[in-house]
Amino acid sequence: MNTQATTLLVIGGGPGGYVAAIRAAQLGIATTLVEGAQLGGTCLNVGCIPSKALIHAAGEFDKLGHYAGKSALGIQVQSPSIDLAQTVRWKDGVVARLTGGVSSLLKKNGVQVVTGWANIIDGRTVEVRAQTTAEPLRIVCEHLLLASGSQALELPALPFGGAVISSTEALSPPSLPKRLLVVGAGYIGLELGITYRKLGAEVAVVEAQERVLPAYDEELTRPVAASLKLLGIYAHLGCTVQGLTAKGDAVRIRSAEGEDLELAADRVLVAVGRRARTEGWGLETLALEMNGHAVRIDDQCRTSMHHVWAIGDLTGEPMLAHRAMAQGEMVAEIVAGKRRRFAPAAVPAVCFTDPEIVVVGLGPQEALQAGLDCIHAMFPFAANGRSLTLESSGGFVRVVARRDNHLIVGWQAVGRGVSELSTAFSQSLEMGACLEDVAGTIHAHPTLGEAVMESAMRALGRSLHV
């Protein structure tokens, strides 16, 4: 069997796998990366990129809809149509632009991507199935770098096959559906939702919870359930799911009063959360410690095995890329030598739903429930000129701070575009701003981000503009 040897052996190749194998090849650590599918993983490939490209896709092709009859900017447009095919072909070149993009960086920097399917033998040695050639590859390595990211959750009552769907086949589809049911009211499951039905498909969501967005606290997404109303998506909540039909063409749910319905769908996209993947790869000859479903590890991403780490979603919520990268970063920079450790004042969480809701830190109820004393306030986007210029007055922002001395432990907002003020919330907490901090510094008008600053003056009692 062909041997290698390498310092830093890294499975995965998605956000937080190929960061942490850039950073340990730029600090001169012998790297190798090992990818079964396509660099870039689930969030390049089959999650945040290709969502993101048809969630702007159907926004636009919405916004010409809204334009074919009378418009109060006084624009006005034909019956307007999309070529789906097209729209599938410009998101898949997006993505291929920056997956690629991913590998010429693994290559500028001279780390070795091995592409083949993983299987641990223990914790310094993985034999890879590799493409390339006939018989497997065997990699010996020093330190052993897990990150293998999460799946799809599926559903006893609905697996997936035929016209029941993941996230995965509905951001490729070949055809717009008639009707599609969505089975989870969470961000992935309204996010597809909406942009099926911007793109002209009738919508209807189940979720088990009483109201959508459950794991979002309900000020922040009344504005999204106001906003599903309007587009016509009905919402049946406090539901489970019983299963399809016997012909296959509606699904059969029922109420909390134990009602049974049926719901019509062409297809039928389940989106109710991820996990960990950890089966198919040999994880289990680690005997990790393990935190439910997810690998366990400290502040510095180790596991329980010596010179063996994990980071992402193989490691549980949050199962954001950005957590992943800083992570893959961090553990790079540990195993070159620095000292460092994984403790973010906050990781901000974005949906990506219409409105869009951002999340930084702690909520008015999460900071009562962590025993502080603190103050809040919000200013809403009614009262902000760009967003009057923007055609849309809904939503607000909203700061969170300890009454003593003013430090902020969180923000939140809803409305159109909120997801560019993650960076700014992210900021404040992570450099320990107070509220004078926010509102004594001098935010561009008009633009979206004074109503941060409006939010932070409000909380002090001098709100200028409410």
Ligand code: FAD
The other form holds:
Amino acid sequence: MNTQATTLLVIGGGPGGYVAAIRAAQLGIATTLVEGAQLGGTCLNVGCIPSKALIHAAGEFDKLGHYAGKSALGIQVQSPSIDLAQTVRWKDGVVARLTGGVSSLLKKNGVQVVTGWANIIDGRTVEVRAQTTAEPLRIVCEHLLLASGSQALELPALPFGGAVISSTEALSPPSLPKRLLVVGAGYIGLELGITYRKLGAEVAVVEAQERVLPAYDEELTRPVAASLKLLGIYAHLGCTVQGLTAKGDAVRIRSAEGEDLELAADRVLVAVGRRARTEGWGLETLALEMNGHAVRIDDQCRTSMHHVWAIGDLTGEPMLAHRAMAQGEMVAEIVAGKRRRFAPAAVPAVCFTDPEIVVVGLGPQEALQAGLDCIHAMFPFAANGRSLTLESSGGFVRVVARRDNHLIVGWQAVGRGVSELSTAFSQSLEMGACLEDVAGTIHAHPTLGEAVMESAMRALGRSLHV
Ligand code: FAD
Ligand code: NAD
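Since we've got the form predicted alone here, give me the form predicted together with ligand FAD too.
What follows is the whole complex; the chain from before opens it.
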């Protein structure tokens, strides 16, 4: 058997794995990365990037539809149409450009990339079935970094196949379904449900909990629920899915009151969460300590086995690309001998619905539960000039800070375009900003960012514009 040796062996070329490999190679560590599918992982190929590309395309198309009627702006457009196949090709082009970039960066930095599925033999040995060679390749390493990501959860009552699809298929639709039923009103269900609605499909959502985006606080999700109504997306809340009807053209659901209902659908998107990818590649041979279904790690991303590290979705929530990347960069630096610890002030979360939601740090309730005595204040976009010029007046920015020293512990926002505010929120938390720091910073006018400054001013009891 062909055998190679390396210092750091990374399994998985997603945002966690490829960032770790690039950083390690930059630091002079001999690094090999094994990827069974495409470089870029879920994020670049079937996650963050393609979903945001389709969200953008659907938003632009929807805007034109909005102007085709009587537009307050005076813009007139004759009945717009969309060539979905071209939209998907454009999205694939964006993905190809980024995955090609990852490949070039790995090469430029001297990472050896092996294409094939890795199978763990022991904590220092991995076998790879490369696509090109019949004989497996054996790689021995000093450090093994596990970054195999996650996969969509399947519902026993609605297994994937035929009309029942996961986000992966939903991101490359061969055609637009007339009626899409979305199971799960979380990140994926709502981001893609809204996208399909804007592209012209009839969309309904089934959610087991009593409200949409149940992981976020209700005040933040209320504008999203209102937007779903405006878009004509009906949310069946507190309902469980029973399965497809015998003809396969409808889904049977049961309400909390035990009432049965059939919802007609020619495609069903199941988006009820993701699960760490722990099976089918020999991980169990390491008998690592687990945290539920995910691999347990400490604050340096060390697993329970010496010199075996794990990052990203494999290690559980929050399953976000920027967390995976930050962990990957840190592990590379530790392997290179630097002293690092994963202790961010917060991991930001953005939901790219319409309107968008941003959460960084603690909300008022979470602060209370953490035993902190906090004040909080919100500034509505209805009082923000930039927001009105963008035809948007819904939503708000909210700040949470300690009562005693005004240290900011959390930011939340909901509104059109607020995803870009996440940078300011994260930086203020990471730099230990107080309300006075943000209130005393000149924010350019007219921008959505002024709502950030105004919420801090309001928390200090000296609001100017509300
Ligand atoms: P992954 O990206 O899943 O990469 C793991 C890689 O490992 C894969 O390429 C896989 O093929 C490979 N692999 C697995 N096992 C083996 C093996 N045995 N041998 C070789 N290779 C192997 N997050 C955000 O932060 N923002 C977003 O907007 C966002 N949008 C999303 C939208 C969708 C539709 C989905 C599904 C996810 C989204 N996410 C988003 C989540 C984000 O994609 C993940 O958190 C991120 O990709 C995790 O990175 P990772 O490196 O841990 O794993
Ligand atoms: P999710 O956890 O965000 O939402 C799943 C939803 O399905 C929840 O509201 C849950 O109550 C509901 N649900 C669970 N079982 C159900 C059932 N049997 N019937 C009806 N509803 C049910 O999961 P997701 O939307 O699949 O996304 C998976 C992960 O991918 C996210 O947790 C996130 O980490 C990542 N992601 C992030 C982004 C982003 O950052 N913008 C976008 C997409 C995905």
